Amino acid sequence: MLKNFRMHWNPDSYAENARFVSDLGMPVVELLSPQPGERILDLGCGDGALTKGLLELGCEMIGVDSSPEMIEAAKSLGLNAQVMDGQELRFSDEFDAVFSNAVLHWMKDHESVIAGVWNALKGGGRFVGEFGGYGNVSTVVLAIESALSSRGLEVASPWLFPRPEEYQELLESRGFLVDSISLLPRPTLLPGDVGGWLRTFAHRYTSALPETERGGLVSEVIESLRETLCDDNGDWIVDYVRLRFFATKIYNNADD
(Lines of atoms letter the chains of each structure in order from A and count residues from 1; the text may use other names and numbers.)
(Lines give C-alpha, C1' and ligand atoms only; values in the text may rest on other atoms or scores of the structure.)
Protein backbone atom coordinates (compact mmCIF):
# COMPACT_ATOMS: atom_id res chain seq x y z
CA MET A 1 0.00 0.00 0.00
CA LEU A 2 1.17 3.54 -0.76
CA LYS A 3 1.52 5.94 2.13
CA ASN A 4 1.76 9.74 2.08
CA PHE A 5 1.08 9.78 -1.66
CA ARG A 6 0.78 13.22 -3.20
CA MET A 7 -0.53 13.67 -6.71
CA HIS A 8 1.81 15.74 -8.89
CA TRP A 9 0.32 17.52 -11.88
CA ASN A 10 2.22 18.57 -15.00
CA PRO A 11 0.35 21.44 -16.69
CA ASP A 12 1.85 20.66 -20.12
CA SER A 13 0.93 16.98 -19.90
CA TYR A 14 -2.52 17.92 -18.65
CA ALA A 15 -3.06 20.29 -21.58
CA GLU A 16 -1.99 17.56 -24.02
CA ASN A 17 -3.89 14.61 -22.55
CA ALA A 18 -6.77 16.12 -20.58
CA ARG A 19 -7.90 19.40 -22.15
CA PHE A 20 -11.23 17.68 -22.82
CA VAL A 21 -11.94 17.99 -19.07
CA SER A 22 -12.38 21.77 -19.22
CA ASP A 23 -13.77 21.69 -22.77
CA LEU A 24 -16.62 19.45 -21.57
CA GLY A 25 -17.28 21.65 -18.54
CA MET A 26 -19.47 24.19 -20.33
CA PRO A 27 -22.81 22.52 -19.38
CA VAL A 28 -21.85 23.02 -15.73
CA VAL A 29 -21.06 26.68 -16.41
CA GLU A 30 -24.49 27.01 -18.03
CA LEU A 31 -26.10 25.40 -14.98
CA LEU A 32 -24.25 27.88 -12.77
CA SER A 33 -25.66 30.76 -14.86
CA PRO A 34 -22.98 33.23 -13.72
CA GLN A 35 -23.91 36.90 -13.61
CA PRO A 36 -21.56 39.86 -14.10
CA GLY A 37 -20.29 41.16 -10.78
CA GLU A 38 -20.80 37.93 -8.87
CA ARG A 39 -17.96 36.75 -6.66
CA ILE A 40 -17.32 33.08 -7.46
CA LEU A 41 -14.90 30.51 -6.08
CA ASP A 42 -13.59 27.95 -8.57
CA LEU A 43 -12.93 24.94 -6.36
CA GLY A 44 -10.18 22.86 -7.98
CA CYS A 45 -9.44 25.36 -10.72
CA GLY A 46 -6.56 23.41 -12.25
CA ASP A 47 -4.74 25.48 -14.84
CA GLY A 48 -7.55 28.04 -14.86
CA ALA A 49 -9.12 27.39 -18.27
CA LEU A 50 -12.71 27.58 -17.00
CA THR A 51 -11.86 30.19 -14.36
CA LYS A 52 -10.67 32.53 -17.09
CA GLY A 53 -13.88 31.98 -19.04
CA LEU A 54 -15.96 32.97 -16.01
CA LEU A 55 -13.76 36.01 -15.45
CA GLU A 56 -14.38 37.08 -19.04
CA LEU A 57 -18.13 36.92 -18.35
CA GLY A 58 -17.63 39.69 -15.79
CA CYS A 59 -17.44 37.63 -12.61
CA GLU A 60 -14.96 38.27 -9.81
CA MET A 61 -13.08 34.98 -9.66
CA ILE A 62 -10.85 33.28 -7.13
CA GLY A 63 -9.40 29.89 -7.99
CA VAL A 64 -8.02 27.36 -5.53
CA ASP A 65 -6.25 24.08 -6.18
CA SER A 66 -4.01 21.79 -4.15
CA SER A 67 -1.42 21.63 -6.95
CA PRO A 68 1.25 24.36 -6.86
CA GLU A 69 2.13 23.53 -10.47
CA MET A 70 -1.45 24.09 -11.65
CA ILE A 71 -1.78 27.29 -9.63
CA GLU A 72 1.33 28.68 -11.30
CA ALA A 73 -0.24 27.87 -14.67
CA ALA A 74 -3.46 29.64 -13.62
CA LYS A 75 -1.53 32.68 -12.41
CA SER A 76 0.23 32.86 -15.78
CA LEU A 77 -3.21 33.59 -17.24
CA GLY A 78 -3.51 36.58 -14.91
CA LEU A 79 -5.93 34.85 -12.54
CA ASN A 80 -6.32 35.30 -8.81
CA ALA A 81 -5.39 31.77 -7.77
CA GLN A 82 -3.94 30.22 -4.64
CA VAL A 83 -2.81 26.84 -3.37
CA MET A 84 -5.42 25.42 -1.02
CA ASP A 85 -6.74 21.96 -0.19
CA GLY A 86 -10.43 21.83 -1.05
CA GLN A 87 -10.97 19.76 2.09
CA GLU A 88 -9.63 22.65 4.17
CA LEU A 89 -11.20 25.76 2.68
CA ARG A 90 -10.55 28.99 4.56
CA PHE A 91 -13.32 31.37 3.51
CA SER A 92 -16.32 32.77 5.34
CA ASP A 93 -19.58 34.16 3.91
CA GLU A 94 -17.98 35.82 0.90
CA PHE A 95 -19.04 34.09 -2.33
CA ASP A 96 -22.23 34.23 -4.35
CA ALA A 97 -21.38 30.83 -5.79
CA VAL A 98 -18.89 27.99 -5.57
CA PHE A 99 -18.21 26.24 -8.85
CA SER A 100 -16.36 22.95 -9.35
CA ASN A 101 -15.68 20.85 -12.43
CA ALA A 102 -14.14 17.36 -12.56
CA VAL A 103 -12.37 17.64 -9.20
CA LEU A 104 -14.52 16.62 -6.24
CA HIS A 105 -13.91 12.88 -6.74
CA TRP A 106 -10.24 13.56 -5.88
CA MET A 107 -11.30 15.01 -2.49
CA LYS A 108 -12.37 11.86 -0.69
CA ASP A 109 -13.45 13.65 2.50
CA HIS A 110 -16.68 14.93 0.94
CA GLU A 111 -18.10 16.06 4.28
CA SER A 112 -15.20 18.44 4.88
CA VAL A 113 -15.47 19.82 1.35
CA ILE A 114 -19.18 20.47 1.73
CA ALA A 115 -18.71 22.09 5.14
CA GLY A 116 -16.02 24.37 3.72
CA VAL A 117 -18.21 25.35 0.78
CA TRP A 118 -21.10 26.10 3.14
CA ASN A 119 -18.89 28.42 5.16
CA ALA A 120 -17.54 30.11 2.02
CA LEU A 121 -20.98 30.93 0.62
CA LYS A 122 -23.19 33.85 1.46
CA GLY A 123 -26.72 32.98 2.50
CA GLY A 124 -28.64 32.03 -0.63
CA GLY A 125 -25.41 31.23 -2.44
CA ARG A 126 -25.23 28.28 -4.78
CA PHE A 127 -22.91 25.30 -5.03
CA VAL A 128 -22.78 23.95 -8.57
CA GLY A 129 -20.53 21.20 -9.79
CA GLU A 130 -19.85 18.09 -11.79
CA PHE A 131 -17.46 15.27 -10.98
CA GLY A 132 -16.98 11.54 -11.31
CA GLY A 133 -20.01 9.60 -10.14
CA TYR A 134 -20.70 5.95 -9.38
CA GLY A 135 -19.30 3.74 -12.16
CA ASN A 136 -16.96 6.38 -13.56
CA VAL A 137 -14.09 4.90 -15.65
CA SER A 138 -14.88 1.50 -14.16
CA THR A 139 -13.50 -0.39 -17.16
CA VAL A 140 -10.12 1.33 -16.87
CA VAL A 141 -10.00 0.92 -13.10
CA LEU A 142 -10.74 -2.81 -13.35
CA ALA A 143 -7.99 -3.25 -15.95
CA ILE A 144 -5.26 -1.45 -14.04
CA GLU A 145 -6.19 -3.03 -10.70
CA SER A 146 -6.13 -6.46 -12.37
CA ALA A 147 -2.69 -5.75 -13.84
CA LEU A 148 -1.37 -4.69 -10.44
CA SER A 149 -2.98 -7.68 -8.73
CA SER A 150 -1.15 -10.04 -11.10
CA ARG A 151 2.03 -8.46 -9.73
CA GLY A 152 0.94 -9.05 -6.14
CA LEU A 153 0.03 -5.40 -5.58
CA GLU A 154 -3.12 -3.76 -4.22
CA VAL A 155 -3.51 0.03 -4.38
CA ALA A 156 -6.33 2.04 -2.84
CA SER A 157 -8.29 4.06 -5.37
CA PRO A 158 -7.36 7.75 -5.48
CA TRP A 159 -10.99 8.59 -6.17
CA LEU A 160 -14.40 8.41 -4.54
CA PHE A 161 -17.30 8.16 -6.99
CA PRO A 162 -20.59 8.47 -5.07
CA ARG A 163 -24.13 7.67 -6.06
CA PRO A 164 -26.44 10.73 -6.38
CA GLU A 165 -28.45 9.77 -3.31
CA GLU A 166 -25.26 9.49 -1.24
CA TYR A 167 -24.01 12.93 -2.23
CA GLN A 168 -27.46 14.48 -1.87
CA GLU A 169 -27.66 13.17 1.69
CA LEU A 170 -24.31 14.79 2.50
CA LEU A 171 -25.42 18.11 1.03
CA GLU A 172 -28.73 18.08 2.84
CA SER A 173 -27.10 17.05 6.12
CA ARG A 174 -25.10 20.27 6.00
CA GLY A 175 -28.20 22.32 5.26
CA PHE A 176 -28.13 22.70 1.49
CA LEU A 177 -31.30 22.60 -0.56
CA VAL A 178 -30.57 20.29 -3.49
CA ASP A 179 -32.27 21.81 -6.52
CA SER A 180 -31.04 19.08 -8.88
CA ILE A 181 -28.67 16.13 -8.88
CA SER A 182 -28.22 13.38 -11.44
CA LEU A 183 -25.85 10.72 -12.73
CA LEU A 184 -24.96 11.23 -16.39
CA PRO A 185 -23.21 8.55 -18.47
CA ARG A 186 -20.85 10.41 -20.82
CA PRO A 187 -18.63 8.21 -23.00
CA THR A 188 -15.62 10.45 -23.63
CA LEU A 189 -13.32 10.55 -26.63
CA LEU A 190 -9.67 10.74 -25.61
CA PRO A 191 -7.16 12.84 -27.57
CA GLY A 192 -4.90 9.77 -27.89
CA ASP A 193 -4.82 6.25 -26.56
CA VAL A 194 -5.66 5.38 -22.97
CA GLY A 195 -1.95 5.45 -22.12
CA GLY A 196 -1.99 9.25 -22.03
CA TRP A 197 -4.94 9.10 -19.67
CA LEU A 198 -3.13 6.65 -17.40
CA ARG A 199 0.04 8.74 -17.32
CA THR A 200 -1.98 11.86 -16.49
CA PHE A 201 -4.53 10.58 -13.97
CA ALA A 202 -3.41 7.20 -12.62
CA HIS A 203 -0.15 8.13 -10.87
CA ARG A 204 -1.28 6.54 -7.63
CA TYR A 205 -1.59 3.21 -9.37
CA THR A 206 1.52 3.39 -11.55
CA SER A 207 3.65 4.70 -8.67
CA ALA A 208 3.23 1.35 -6.93
CA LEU A 209 5.91 0.07 -9.31
CA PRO A 210 9.54 1.12 -9.77
CA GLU A 211 9.81 3.77 -12.46
CA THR A 212 11.53 1.33 -14.82
CA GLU A 213 8.47 -0.97 -14.73
CA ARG A 214 5.72 1.60 -15.18
CA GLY A 215 5.94 1.74 -18.96
CA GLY A 216 5.38 -2.01 -19.16
CA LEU A 217 2.33 -1.74 -16.91
CA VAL A 218 0.81 1.02 -19.03
CA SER A 219 1.45 -0.93 -22.23
CA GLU A 220 -0.18 -4.04 -20.76
CA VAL A 221 -3.27 -2.08 -19.70
CA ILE A 222 -3.53 -0.42 -23.13
CA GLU A 223 -3.58 -3.82 -24.83
CA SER A 224 -6.06 -5.26 -22.34
CA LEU A 225 -8.47 -2.40 -23.06
CA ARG A 226 -7.99 -2.09 -26.80
CA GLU A 227 -10.85 -4.39 -27.80
CA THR A 228 -13.27 -2.80 -25.33
CA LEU A 229 -12.49 0.93 -25.59
CA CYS A 230 -10.88 1.42 -29.01
CA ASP A 231 -13.24 1.58 -31.99
CA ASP A 232 -12.66 0.60 -35.62
CA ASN A 233 -11.31 4.09 -36.39
CA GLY A 234 -8.66 3.83 -33.72
CA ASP A 235 -10.46 6.27 -31.40
CA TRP A 236 -10.40 5.58 -27.67
CA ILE A 237 -13.65 6.21 -25.80
CA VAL A 238 -13.67 5.87 -22.01
CA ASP A 239 -16.74 5.13 -19.89
CA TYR A 240 -17.03 8.40 -18.01
CA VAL A 241 -20.02 8.84 -15.69
CA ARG A 242 -20.58 12.28 -14.21
CA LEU A 243 -22.53 13.42 -11.18
CA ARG A 244 -23.92 16.92 -11.75
CA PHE A 245 -25.66 18.96 -9.07
CA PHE A 246 -27.03 22.36 -8.10
CA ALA A 247 -27.50 23.15 -4.41
CA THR A 248 -28.39 26.32 -2.51
CA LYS A 249 -27.28 27.49 0.90
CA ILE A 250 -30.66 28.18 2.42
CA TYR A 251 -31.14 30.93 4.95
CA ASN A 252 -31.45 30.05 8.60
CA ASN A 253 -31.21 31.94 11.86
CA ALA A 254 -27.44 31.95 11.71
CA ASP A 255 -27.60 33.72 8.34
CA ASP A 256 -29.81 36.56 9.52
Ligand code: BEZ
The other form holds:
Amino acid sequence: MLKNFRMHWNPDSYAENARFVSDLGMPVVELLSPQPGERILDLGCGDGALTKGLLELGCEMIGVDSSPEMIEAAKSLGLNAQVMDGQELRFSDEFDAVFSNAVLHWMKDHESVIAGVWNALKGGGRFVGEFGGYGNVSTVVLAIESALSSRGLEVASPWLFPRPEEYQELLESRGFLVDSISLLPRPTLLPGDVGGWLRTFAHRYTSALPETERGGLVSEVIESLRETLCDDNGDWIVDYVRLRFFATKIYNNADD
Ligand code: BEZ
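Switch from the form predicted alone to the form predicted in complex with the ligand and give that structure.
Complete assembly follows, chain above in first position.
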Protein backbone atom coordinates (compact mmCIF):
# COMPACT_ATOMS: atom_id res chain seq x y z
CA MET A 1 0.00 0.00 0.00
CA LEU A 2 3.05 2.25 0.08
CA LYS A 3 5.77 3.41 -2.25
CA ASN A 4 9.27 2.32 -1.13
CA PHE A 5 8.18 0.44 2.00
CA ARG A 6 6.61 -2.91 1.36
CA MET A 7 4.12 -3.89 4.07
CA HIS A 8 3.74 -7.66 4.32
CA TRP A 9 0.10 -8.39 4.96
CA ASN A 10 -0.89 -11.72 6.38
CA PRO A 11 -4.54 -12.37 5.36
CA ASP A 12 -5.12 -14.68 8.39
CA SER A 13 -3.84 -12.16 10.93
CA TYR A 14 -5.68 -9.41 9.05
CA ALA A 15 -8.92 -11.40 9.33
CA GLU A 16 -8.30 -11.88 13.08
CA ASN A 17 -7.30 -8.31 13.96
CA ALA A 18 -8.85 -6.18 11.24
CA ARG A 19 -12.09 -7.72 10.02
CA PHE A 20 -13.84 -4.71 11.59
CA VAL A 21 -12.28 -2.54 8.83
CA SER A 22 -14.54 -4.01 6.13
CA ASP A 23 -17.41 -4.60 8.57
CA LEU A 24 -17.49 -0.84 9.26
CA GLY A 25 -17.33 0.04 5.56
CA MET A 26 -21.10 -0.07 4.93
CA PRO A 27 -21.74 3.70 5.27
CA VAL A 28 -19.33 4.40 2.42
CA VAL A 29 -20.94 1.65 0.30
CA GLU A 30 -24.29 3.35 0.94
CA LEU A 31 -22.82 6.71 -0.07
CA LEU A 32 -21.55 5.11 -3.28
CA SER A 33 -25.07 3.81 -4.00
CA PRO A 34 -23.80 1.16 -6.44
CA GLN A 35 -26.13 0.22 -9.29
CA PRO A 36 -26.28 -3.23 -10.93
CA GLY A 37 -24.20 -3.31 -14.10
CA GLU A 38 -21.88 -0.48 -13.07
CA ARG A 39 -18.17 -1.08 -13.58
CA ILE A 40 -16.45 -0.19 -10.31
CA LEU A 41 -12.81 -0.14 -9.23
CA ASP A 42 -12.16 -1.03 -5.57
CA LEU A 43 -8.98 0.91 -4.85
CA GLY A 44 -7.04 -0.87 -2.09
CA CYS A 45 -9.40 -3.86 -2.03
CA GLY A 46 -7.42 -5.80 0.59
CA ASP A 47 -8.76 -9.34 0.92
CA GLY A 48 -11.81 -8.41 -1.15
CA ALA A 49 -14.52 -8.62 1.53
CA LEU A 50 -16.26 -5.40 0.38
CA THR A 51 -15.46 -6.02 -3.30
CA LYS A 52 -17.35 -9.30 -3.07
CA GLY A 53 -20.32 -7.55 -1.48
CA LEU A 54 -20.44 -5.08 -4.37
CA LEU A 55 -20.15 -7.92 -6.90
CA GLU A 56 -23.12 -9.61 -5.24
CA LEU A 57 -25.10 -6.41 -5.74
CA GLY A 58 -24.62 -6.91 -9.48
CA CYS A 59 -21.68 -4.58 -10.11
CA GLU A 60 -18.78 -5.50 -12.36
CA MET A 61 -15.90 -5.27 -9.91
CA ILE A 62 -12.13 -4.95 -10.31
CA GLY A 63 -10.01 -4.81 -7.19
CA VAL A 64 -6.46 -3.51 -6.93
CA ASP A 65 -4.08 -3.60 -4.00
CA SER A 66 -0.32 -3.32 -3.70
CA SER A 67 -0.16 -6.41 -1.51
CA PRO A 68 0.29 -9.69 -3.43
CA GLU A 69 -0.82 -11.62 -0.32
CA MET A 70 -4.11 -9.71 -0.15
CA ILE A 71 -4.69 -10.05 -3.90
CA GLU A 72 -4.24 -13.83 -3.59
CA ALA A 73 -6.87 -13.82 -0.82
CA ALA A 74 -9.22 -11.71 -2.99
CA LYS A 75 -8.73 -14.03 -5.97
CA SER A 76 -9.55 -17.01 -3.77
CA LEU A 77 -13.02 -15.43 -3.37
CA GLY A 78 -13.36 -15.59 -7.16
CA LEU A 79 -12.74 -11.86 -7.61
CA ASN A 80 -11.11 -10.08 -10.52
CA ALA A 81 -8.18 -8.57 -8.61
CA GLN A 82 -4.68 -7.46 -9.47
CA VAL A 83 -1.57 -6.18 -7.76
CA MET A 84 -1.24 -2.46 -8.44
CA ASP A 85 0.02 0.48 -6.40
CA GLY A 86 -2.81 3.00 -5.98
CA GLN A 87 -0.27 5.74 -6.60
CA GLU A 88 0.44 4.31 -10.04
CA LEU A 89 -2.96 3.33 -11.39
CA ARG A 90 -3.02 2.25 -15.02
CA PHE A 91 -6.63 2.59 -16.18
CA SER A 92 -8.21 4.90 -18.68
CA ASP A 93 -11.81 6.17 -18.97
CA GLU A 94 -13.37 2.87 -18.02
CA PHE A 95 -15.09 3.01 -14.63
CA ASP A 96 -18.46 4.37 -13.55
CA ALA A 97 -17.08 4.71 -10.04
CA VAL A 98 -13.92 4.31 -7.99
CA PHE A 99 -14.56 3.17 -4.44
CA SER A 100 -12.07 3.09 -1.58
CA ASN A 101 -12.42 2.10 2.06
CA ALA A 102 -9.84 2.62 4.80
CA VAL A 103 -6.66 2.61 2.70
CA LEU A 104 -6.01 6.03 1.15
CA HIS A 105 -4.03 7.16 4.22
CA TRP A 106 -1.40 4.52 3.33
CA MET A 107 -0.90 6.12 -0.12
CA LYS A 108 0.88 9.26 0.96
CA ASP A 109 1.22 10.65 -2.54
CA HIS A 110 -2.43 11.74 -2.61
CA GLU A 111 -1.97 13.80 -5.78
CA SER A 112 -0.86 10.76 -7.79
CA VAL A 113 -3.74 8.70 -6.46
CA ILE A 114 -6.25 11.40 -7.41
CA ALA A 115 -4.70 11.80 -10.88
CA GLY A 116 -4.88 8.01 -11.45
CA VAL A 117 -8.50 7.90 -10.29
CA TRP A 118 -9.37 10.80 -12.61
CA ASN A 119 -7.88 8.91 -15.56
CA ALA A 120 -9.64 5.68 -14.56
CA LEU A 121 -13.10 7.25 -14.45
CA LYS A 122 -15.46 7.92 -17.31
CA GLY A 123 -16.77 11.47 -17.50
CA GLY A 124 -19.45 11.87 -14.82
CA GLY A 125 -17.89 9.00 -12.80
CA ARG A 126 -17.85 9.08 -9.01
CA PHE A 127 -14.93 8.83 -6.63
CA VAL A 128 -16.33 7.80 -3.27
CA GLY A 129 -14.18 6.94 -0.31
CA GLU A 130 -13.42 6.95 3.35
CA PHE A 131 -10.06 6.84 5.09
CA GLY A 132 -8.18 8.15 8.10
CA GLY A 133 -8.56 11.91 8.45
CA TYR A 134 -6.85 14.54 10.54
CA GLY A 135 -6.33 13.38 14.14
CA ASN A 136 -6.94 9.71 13.29
CA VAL A 137 -5.54 7.27 15.88
CA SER A 138 -3.54 10.16 17.30
CA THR A 139 -3.43 8.69 20.82
CA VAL A 140 -1.79 5.52 19.52
CA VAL A 141 0.58 7.39 17.19
CA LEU A 142 1.70 9.63 20.04
CA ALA A 143 2.32 6.66 22.34
CA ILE A 144 4.38 4.66 19.84
CA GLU A 145 6.36 7.67 18.66
CA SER A 146 7.14 8.58 22.25
CA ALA A 147 8.22 5.00 23.08
CA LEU A 148 10.54 5.07 20.05
CA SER A 149 11.80 8.53 20.91
CA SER A 150 12.79 7.38 24.41
CA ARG A 151 15.00 4.83 22.59
CA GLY A 152 16.54 7.62 20.47
CA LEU A 153 14.54 6.71 17.36
CA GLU A 154 12.47 8.92 15.10
CA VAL A 155 10.36 7.11 12.47
CA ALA A 156 8.40 8.83 9.71
CA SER A 157 4.70 8.04 9.94
CA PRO A 158 3.51 5.45 7.40
CA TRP A 159 0.23 7.36 7.11
CA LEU A 160 -1.06 10.74 5.98
CA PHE A 161 -4.31 11.88 7.61
CA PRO A 162 -5.39 15.09 5.85
CA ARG A 163 -7.88 17.76 6.88
CA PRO A 164 -11.04 17.82 4.71
CA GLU A 165 -10.12 21.21 3.22
CA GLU A 166 -6.67 19.90 2.21
CA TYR A 167 -8.11 16.85 0.46
CA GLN A 168 -10.89 18.89 -1.15
CA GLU A 169 -8.26 21.25 -2.56
CA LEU A 170 -6.39 18.30 -4.11
CA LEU A 171 -9.58 16.87 -5.62
CA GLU A 172 -10.66 20.23 -7.01
CA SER A 173 -7.19 20.97 -8.39
CA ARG A 174 -7.51 17.83 -10.52
CA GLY A 175 -10.96 18.91 -11.73
CA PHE A 176 -13.30 16.96 -9.43
CA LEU A 177 -16.51 18.48 -8.19
CA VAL A 178 -16.62 17.73 -4.46
CA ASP A 179 -20.23 16.95 -3.60
CA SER A 180 -19.47 16.23 0.06
CA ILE A 181 -16.49 15.84 2.34
CA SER A 182 -16.36 15.69 6.12
CA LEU A 183 -14.41 14.52 9.12
CA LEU A 184 -16.25 11.97 11.28
CA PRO A 185 -14.88 10.90 14.66
CA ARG A 186 -15.57 7.16 14.99
CA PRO A 187 -14.26 5.66 18.24
CA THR A 188 -13.67 2.05 17.22
CA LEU A 189 -13.84 -1.10 19.32
CA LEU A 190 -10.89 -3.39 18.61
CA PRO A 191 -11.32 -7.16 18.42
CA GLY A 192 -8.49 -7.53 20.96
CA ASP A 193 -6.03 -5.25 22.67
CA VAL A 194 -4.05 -2.47 21.03
CA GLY A 195 -1.09 -4.86 20.75
CA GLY A 196 -2.93 -6.79 18.00
CA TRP A 197 -3.56 -3.49 16.22
CA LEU A 198 0.13 -2.52 16.48
CA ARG A 199 1.29 -5.90 15.23
CA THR A 200 -1.13 -5.75 12.27
CA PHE A 201 -0.73 -2.13 11.20
CA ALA A 202 2.32 -0.48 12.77
CA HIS A 203 5.12 -2.59 11.35
CA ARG A 204 6.82 0.53 9.96
CA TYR A 205 7.27 1.72 13.55
CA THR A 206 8.00 -1.59 15.30
CA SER A 207 10.49 -2.68 12.63
CA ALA A 208 12.75 0.24 13.58
CA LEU A 209 13.88 -2.05 16.43
CA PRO A 210 15.59 -5.44 16.21
CA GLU A 211 13.04 -8.26 16.30
CA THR A 212 14.03 -9.27 19.83
CA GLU A 213 13.10 -5.83 21.20
CA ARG A 214 9.73 -5.40 19.45
CA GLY A 215 7.69 -7.35 22.00
CA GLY A 216 9.00 -5.07 24.77
CA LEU A 217 8.08 -1.97 22.77
CA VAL A 218 4.55 -3.23 22.10
CA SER A 219 4.04 -4.17 25.80
CA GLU A 220 5.23 -0.74 26.87
CA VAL A 221 2.83 0.99 24.44
CA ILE A 222 -0.07 -1.22 25.58
CA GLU A 223 0.56 -0.23 29.21
CA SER A 224 0.95 3.47 28.40
CA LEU A 225 -2.45 3.42 26.63
CA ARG A 226 -4.40 1.17 28.97
CA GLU A 227 -5.82 3.95 31.13
CA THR A 228 -6.91 6.09 28.15
CA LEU A 229 -8.17 3.48 25.68
CA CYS A 230 -9.20 0.42 27.70
CA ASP A 231 -12.54 0.56 29.52
CA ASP A 232 -13.67 -1.24 32.71
CA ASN A 233 -14.80 -4.27 30.69
CA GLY A 234 -11.34 -4.66 29.17
CA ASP A 235 -12.53 -3.39 25.77
CA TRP A 236 -10.07 -1.33 23.74
CA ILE A 237 -11.58 1.63 21.89
CA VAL A 238 -9.32 3.59 19.57
CA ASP A 239 -9.81 7.20 18.44
CA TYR A 240 -10.48 6.61 14.74
CA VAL A 241 -11.43 9.68 12.69
CA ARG A 242 -12.84 9.10 9.18
CA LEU A 243 -12.55 11.44 6.23
CA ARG A 244 -15.52 10.59 3.99
CA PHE A 245 -16.06 12.14 0.57
CA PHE A 246 -18.03 11.97 -2.65
CA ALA A 247 -16.53 13.62 -5.73
CA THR A 248 -17.53 13.61 -9.39
CA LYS A 249 -15.43 13.80 -12.54
CA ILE A 250 -17.39 16.63 -14.08
CA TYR A 251 -16.03 16.52 -17.57
CA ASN A 252 -13.87 14.37 -19.76
CA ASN A 253 -11.16 16.47 -21.31
CA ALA A 254 -9.71 14.58 -24.25
CA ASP A 255 -6.42 16.43 -23.73
CA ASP A 256 -5.95 15.04 -20.19
C1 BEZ B 1 -7.43 3.48 9.62
O2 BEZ B 1 -8.23 2.81 8.98
O3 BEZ B 1 -7.72 4.61 10.00
C4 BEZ B 1 -6.06 2.97 9.92
C5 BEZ B 1 -5.79 1.64 9.74
C6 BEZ B 1 -4.52 1.18 10.00
C7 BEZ B 1 -3.53 2.04 10.39
C8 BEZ B 1 -3.81 3.37 10.56
C9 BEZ B 1 -5.09 3.84 10.32
